[in-house]
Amino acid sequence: MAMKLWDKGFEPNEIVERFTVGQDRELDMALARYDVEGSMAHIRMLQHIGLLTQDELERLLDGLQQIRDEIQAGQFCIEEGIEDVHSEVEKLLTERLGDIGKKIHAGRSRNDQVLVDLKLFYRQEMIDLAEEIQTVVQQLLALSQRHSAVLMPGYTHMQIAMPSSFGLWFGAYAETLVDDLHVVAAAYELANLNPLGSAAGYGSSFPLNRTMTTELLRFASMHYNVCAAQMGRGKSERAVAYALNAVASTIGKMAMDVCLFMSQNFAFVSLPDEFTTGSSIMPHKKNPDIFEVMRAKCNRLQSIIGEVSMLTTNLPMGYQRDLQLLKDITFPALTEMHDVVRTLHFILPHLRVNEHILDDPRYDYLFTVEDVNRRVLEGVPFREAYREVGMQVQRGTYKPHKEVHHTHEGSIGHLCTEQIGQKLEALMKRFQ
């Protein structure tokens, strides 16, 4: 017979069971480690307040450690007919230790149990994502320095505007990803609050020591109000969705740039043949499929804010089964986000830069602002200098001085990669 933590002597209809459980068994495998860790902290607290003996605690800790070892070794599974990871862990303990296995649930509900699992899971996911982004940012800053002197066109309104450089281009994405880390850090900090002890959302008559479990699970603090703790389910996922949106927006934009810049009309960058794909009909094609798929994945990842928001909109206070479906949205999205960032890290070193883009006379007008500013520095009023250069353009007599002298912070000649690195280092401390 299937084990259910809410068993009261009857089995639900098979169709109802299948529909409501959904993908929980598969998705809960990602939570197994955290479920065991949460239970270890919980039973230590139960022993501290007198609901378990020292002997029972030690036997239960040994049993949970064995299950944790099995999880790490890939030998753990949620059996067919078992409702979720919590039921599987309690079932294994009861089979191996007898009735004391049934004592681990005192003072908690599946509501705060799964919320603890999710908080621990999202907390670690945000740490992992931040570390992956850190690696890419460092890579982009190195590329920025390496290509600091290689000029390229800058665009506004999709028309050539002013000189840019690959140093500026790579550095822009580095700093924007650093900015995105603020959103990732916010999601991490919201996940780093302990809901254990909120039970079904209304606390418990047991004298629980929530400060103790907060410290044991290394949460920064706790959700103090037990109703607010349960309302955190949905809020955490929304924060995670915003974090993924921010990162995906930046990487998707960069992927679009590369797709554009690899076209023959631009020819700013290229990839070795083995990192491109061909056409079944056009023998000359070398397609940037890796960046096209990256762009598509990033666009899809940005949509999950809408899914999470709509799923949680207008739910009343208290747990609702709707919230279970949040895992269906966020778990695959997190896997995809990690894949995107790791793939970007893999492909960036293979991106080849064209160092002679501005030799083409089609880019001569990029330097009009430089020539206006040069006249102003020589004493010509700005409006008059602007008019002089503008008339040369109109008459077709404009000849550029292809020299760029930008010295202010963050410009072509002063990329501030060191300062961006310092911003990154300071932000990463929020994840410690």
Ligand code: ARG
Given for the second form:
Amino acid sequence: MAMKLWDKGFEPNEIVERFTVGQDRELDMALARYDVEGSMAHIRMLQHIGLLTQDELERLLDGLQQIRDEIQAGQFCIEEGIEDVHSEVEKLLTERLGDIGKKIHAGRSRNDQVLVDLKLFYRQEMIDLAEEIQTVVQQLLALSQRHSAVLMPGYTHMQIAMPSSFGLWFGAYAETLVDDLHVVAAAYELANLNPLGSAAGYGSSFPLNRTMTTELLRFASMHYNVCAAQMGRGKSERAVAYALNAVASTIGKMAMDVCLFMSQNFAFVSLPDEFTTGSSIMPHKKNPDIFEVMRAKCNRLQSIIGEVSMLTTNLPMGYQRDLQLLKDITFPALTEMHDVVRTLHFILPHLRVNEHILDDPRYDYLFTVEDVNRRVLEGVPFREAYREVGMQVQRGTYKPHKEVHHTHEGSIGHLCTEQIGQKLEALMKRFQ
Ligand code: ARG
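Same protein, different form: I have the form predicted on its own, so give me the form predicted together with the ligand.
Okay, now the whole complex, with that chain kicking things off.
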């Protein structure tokens, strides 16, 4: 029944087969286009070193191109009984081209084949994620500018602390996401190293030209040591997990802020009705479920570092089938991360900002530091000014002057939007 690349004339046990193949037939679909791309580079190299004729190469390239078109048209699937995408592609080539299809796997193992597929996949995923983040950052910077004059309370210990603003609040998430791009770029750069040619993890006796496949697949460089290349499985995933962790922690915190700020006790922001959800029992409810689910997804996304680490910790050098299960962790996480970033992009323009928060006298004490500083500028020593204002608060006679004059870099009055934009631009250059 099932065709196996490693068929030696016996049928594998069905339970072992199902258990070990796991989710590969579904998950490998995401790798299909990269698998074909990797094979194209590999056979060009095989022809170059004399293991394929020019004619064989051309027929194989045509066959692979046809498969690539089918993948693009959504006509490709990994058939019942076929283990994985690598087996499916080789099977199709052999069915269509006969014996020359059987030549493509010389000097290669599925171990480095899946490694190269994953590198190409993660590399593209990190580019896509960075571009999605860039869009959200630009949106947040525009909101920060638009609401730069709208003050809000700043908190420490969840207690009213000092004046903040929507300019600062939006801008803070913009800049933090830009800083998170350092981690995304690190994952990208690690994915941009060629593992192909490491074969089963110990190289090959064919005179493979790894520089050639590195160039053909537009990798920045390669993992030179073949064992290091194999060890890259798990390392790439850790880096991706750190990238998702960084981004998810920022967006999760913002989602938490919005949930809090939408509470009637705060009422700093609101959403139009159609973006809220109701209750089956309480007729008045308009809940911020979208931000709650965003928070939950972000929290869960942050946990995959633990899963990746636990799966790979203490595995010995060399390929182990355990590594296959990394795909079960990272693939759905990447899908979820894109969904979160795109949903944030969708909802942000609908967030309404309360422009009169500080009219409420409960926020008067936000201005005590401003009043201390004004005295200091008039020549009163800081500790004395602090005590004067402190005693007014203590006696209940404090009256705020509700203006803020913050001028240093990154403060309410000087958001440095342009500089944050430049930081973004510089980071995006790393993804080329
Ligand atoms: N599905 C496998 C994986 O992702 C492909 C490599 C299989 N190699 C092997 N020696 N069984 O790890």
